[in-house]
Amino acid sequence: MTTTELWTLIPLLILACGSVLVLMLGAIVPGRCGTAIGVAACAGTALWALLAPPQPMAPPTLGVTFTPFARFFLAFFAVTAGLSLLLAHDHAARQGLKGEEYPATVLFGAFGMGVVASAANFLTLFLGLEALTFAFYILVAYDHNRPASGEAGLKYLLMGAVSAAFVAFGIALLYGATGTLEIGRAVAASAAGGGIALAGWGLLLAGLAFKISLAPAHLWTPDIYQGGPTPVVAFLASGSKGAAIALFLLILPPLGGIGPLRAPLWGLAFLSMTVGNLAALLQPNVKRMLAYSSVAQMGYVALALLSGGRGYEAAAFYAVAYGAMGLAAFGALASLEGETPLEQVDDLRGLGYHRPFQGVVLAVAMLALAGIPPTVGFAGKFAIFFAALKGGEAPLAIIGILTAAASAYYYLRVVVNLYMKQADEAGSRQRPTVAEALSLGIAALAIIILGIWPGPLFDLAAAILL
């Protein structure tokens, strides 16, 4: 091994070293150490991934790169990980989870998405996928406790499995058609490949759509969402959704070399757009509408792809966007929790006066989610529809738009009852720890720096696109 592949693989080894070290220290000395441990390789990732000196790009013998693109998003994913623990650290507590499988999962779950976004050929790609989904099955089912929760599992199980053949069969076509596993030379090669290699791409995209909750592959994402313990979720919607939106940018090129497959994602990104937005109108459930939204978020995320050119940009720029609202929104939920979930839009009344930082933090995220100025997802839906109209998708766009404007309605019916309903129960809910208040204020913080001062986050994704 030479030392630039060591260098190439050395976050990936943090994170998977932490989460082995987690495991044989929560063997042997039962406690709550995990948190710890876990948010330092967290750290570490992050820390080597953004300051560490570049290295001359050597042939990717392992499958690995650590290109600008692939440290851009391993930053990310290791920062919404360590948020991640932290918000979980006393919320396991309080519903009466012990063990350090949760922190060790949670890093190994960070692993699989660093070796999605670091991936030079699709088998690398294929098992960082399924490193990260069947972390995710084992969190969603983490809480034993509740029979949801195993539910919830077992659907995301059955239906992943679904999913990952159809990915595994798309790439199976591809290197079949282009003799290759190489990203970059099956993409090169994928023109000439012909009918295998055209529906190599298409099952390829329909397995995505899973990941990325697209409709009409979305039917998983409320139930899963539902029955989840409320601390995964937020991963679930932050460094999941990042990871497979990472996944669509690396294979992105030949979606706009390969004609037939344009209808195809268009067709996706109106479906969720719409369906997503009309579903959630409807969900008195906050974690079922929560994820009705996701699904129209990822909608338009596939209009920026389809866009092309900046639009690439925005779909970048909105993988960290919606990473730091889904961590506020959801980890205000779970910071607001008990001794049972929070369930119903309705519980939240005047829970803005009785726990205001919670409050706060979860009126800015759903605010954010809205589009509504100076968030960070005004900026991030400007920047995909200006992308759209000027990439030529103008009616898709328009209807992007249209439905953004919709959705301010359940979002705002959340802020409603944090602030105009009086409270049932003043009592009944927790106030923030210290680990909760640093990870909501950090979260809340990006969403309102970045959506005041985006530009150098909107350089930066430029620039790892190149």
Given for the second form:
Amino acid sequence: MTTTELWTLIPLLILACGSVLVLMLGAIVPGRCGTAIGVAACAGTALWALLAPPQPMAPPTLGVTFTPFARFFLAFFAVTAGLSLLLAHDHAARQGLKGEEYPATVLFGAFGMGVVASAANFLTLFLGLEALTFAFYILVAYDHNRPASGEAGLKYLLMGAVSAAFVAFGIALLYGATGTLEIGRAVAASAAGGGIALAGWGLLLAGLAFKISLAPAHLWTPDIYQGGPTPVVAFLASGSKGAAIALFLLILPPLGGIGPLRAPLWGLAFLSMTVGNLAALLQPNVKRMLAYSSVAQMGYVALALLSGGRGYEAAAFYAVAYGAMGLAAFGALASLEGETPLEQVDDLRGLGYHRPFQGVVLAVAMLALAGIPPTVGFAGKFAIFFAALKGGEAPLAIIGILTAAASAYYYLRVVVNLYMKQADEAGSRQRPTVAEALSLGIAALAIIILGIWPGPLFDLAAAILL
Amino acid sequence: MTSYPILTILIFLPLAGCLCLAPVWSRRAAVRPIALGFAVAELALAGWLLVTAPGMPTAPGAPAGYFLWEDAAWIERFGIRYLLGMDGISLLMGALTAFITVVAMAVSWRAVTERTALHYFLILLMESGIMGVFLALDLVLFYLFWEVMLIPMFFLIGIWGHGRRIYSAVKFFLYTLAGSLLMLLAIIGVYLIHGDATGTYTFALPLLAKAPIAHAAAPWLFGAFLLAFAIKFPLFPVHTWLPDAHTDAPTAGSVILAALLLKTGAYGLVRFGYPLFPEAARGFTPLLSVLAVVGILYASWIAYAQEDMKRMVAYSSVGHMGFVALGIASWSPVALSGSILQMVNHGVTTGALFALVGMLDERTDTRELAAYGGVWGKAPKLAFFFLLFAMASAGLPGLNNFTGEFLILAGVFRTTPAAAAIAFIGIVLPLIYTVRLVQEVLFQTERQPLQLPDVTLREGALLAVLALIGVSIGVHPKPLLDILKVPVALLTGTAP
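Now that the form predicted alone has been shown, please provide the structure of the form predicted in complex with the partner chain.
The next block holds the full complex; its first chain is the one shown before.
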């Protein structure tokens, strides 16, 4: 292994070795150091990804690169994983979930996401995708006290397997059509690859639609979000969605104009925005509601991807924006959960006054998801609709903005319950621990600061896609 | 003096007040003076500008008419700038905002006993947002403030409101959001179309207005702006959120809603709608006039049928704002000055009426007309102010509303006599419901033995100030009209 290769691999190695280390230490000294090591590994990866000097291009045989794109997403995944670990630590203790496998698997999932973002050929891409999905099979089913968690894990496994099959077959067809697994070359060559390449793209899109939960491939999402442990859902919403967006951004821009893929992606975006928002309107379960909301939010991302050009930047920006909003929303819910999970929107009654910190974070996340300025949700939506109009997708943009207006209703429902209704048994809800407060504080600050001052992140998103 | 970022201070001083409330959050005794202190400081600043600014020359780098100007890069990737400017119109609206905020704080001084800090926090936050709306000249910055001012009002109605407060709060929010989201698309559309046509991609109003859009999409874009503004106005038939929001809002919320939020719609149309799309706007003028006239007549008719005082005043608002819309639609210097003056008048008069209804409600816990009667005998001072502002609202000459309505009708008569003729009826109709209001509440024999102590010193002082302003504008509106002269002439293209 050359030094260049080693330098390229370091951020991924930190995550992978961190995961193994946590697992082994857990067997020797079962204690509480797993989260600490995990957070340290995440911080290390993020710092390395952001601060390491530019590296020469690694040879293609390695399968991964350390491009600005990879750095950006590595840092993002490491931060979301670290914040999720902070959320999970005390939550797991309250719900009686023991074992260092939890933080270890979170780290492994982050490793998988990192591999996706740094992949240079389709094989590593697929392996990364599988690694991260595999981590979530375990994490979603981790809460052995609740049957719903196991059920969710099984559903996720089945859906994940189907989607993996689609992706694998799509990659195989692309390989067959172009004769190379290198992403850049395969994408370029696929333009002349005829029907087989097109079928490959179609299958890939279908598989990814599952991952990013675009309607009509979204049916698993509400069950998984409802059943999984809430900090895991926070990580799933922020990290896993981000990884799927990163994957799209790896393969779509080199394609240069999505051509025949436009029609299916248009349909997916349209269905996601409408179905997601409409289904969330009357959903009484808060986690299911946020699941449908995530379907809708990914519909906006699909709109951005469809528009091309500035849309890719908007999608990269929105990955971070949704990451912050998802962490804040699910993190606040997780921090309120004691032994019993928080189920209904009604359960939030009056919590804005009894648990002011979590209430504010949740309310900010809701307003951000609804796209109200000055939050990152507004900046992201602005960029998406900007790109959509610029890319000539005006009809879909109008549909999207109308569904966004409707969506405000269910986001407001949470805020209404937090601040405008009387609590009946607020005493049973948790106050935030230090770790949770830190994690929530970072997410909420990111929502506000990136909303008021989104310029640098927009510039960065544009720079990594060059 | 131009070296200080006065406009930024105007916008962010209330926000600083919000932050200063944090350390004393749970101490009601400390919260109120601090909040009021910031509001009064803001009012002092705005008042000082009102006195000194008319003589100021155009600021360096600013288009004609703008005597204060701030411009800084904000989100360069999209060409969005932090662009603020103040001309005569913004000045009047800004001063009104600072004044009404103080009024709103004063009327809720005793009424709000729960979550006091949050209440004042939201009022200050809203002041920042509204001030931003009146000063921003970059379309995206304007949109940002436009939405920011929604949230505090939503909370004010939802937390301290009465009756179906949550329903009304959500309805208010969704109505306005739906309109403004389409405006957001139109804003982006303006940017792209203007940029494609001229090569300069910008959200800055002065640049955009220099080369108005002559594209087939212009009517659609204007339509989106108009919808957002019409909902805020509110124009018939998108006014239905207003009676609910007003009725269920706490007094401070009603005062701010009527006196300030409604003005943002009219202001937006004057500042952005017409200058950006002069051609398309002309095409919409008949529609706007018809809606305005229908609104005036319909609102007066409905107001007469109300049994709830607050609802009656709320419908009267719809009617008054119809006059403002009518004046804007004619886009002639006289009518437009009248409209802007009427915005100030309506803010003062209707704000005062809502404050009075709030005071009655505070004393007796009812707003039903049928419950009152004989107030003149029980609380003569309160009744005097009630009569005064009711008469002002009905357009009695010598009081402020008359000046605005007169100018509007005089201006409109020259452009569209038919509309003016019908609108004249709209001057008479308010008399009918106002007389009913005054007769039933003040003069009717006592119908229920209500405990009605007269105004306190705080309330009396507040009402006296409002009355003083009302009478002085009614008798001598010239200083305000002088401030408006230059910007209105520039807007209507009649500048020398």
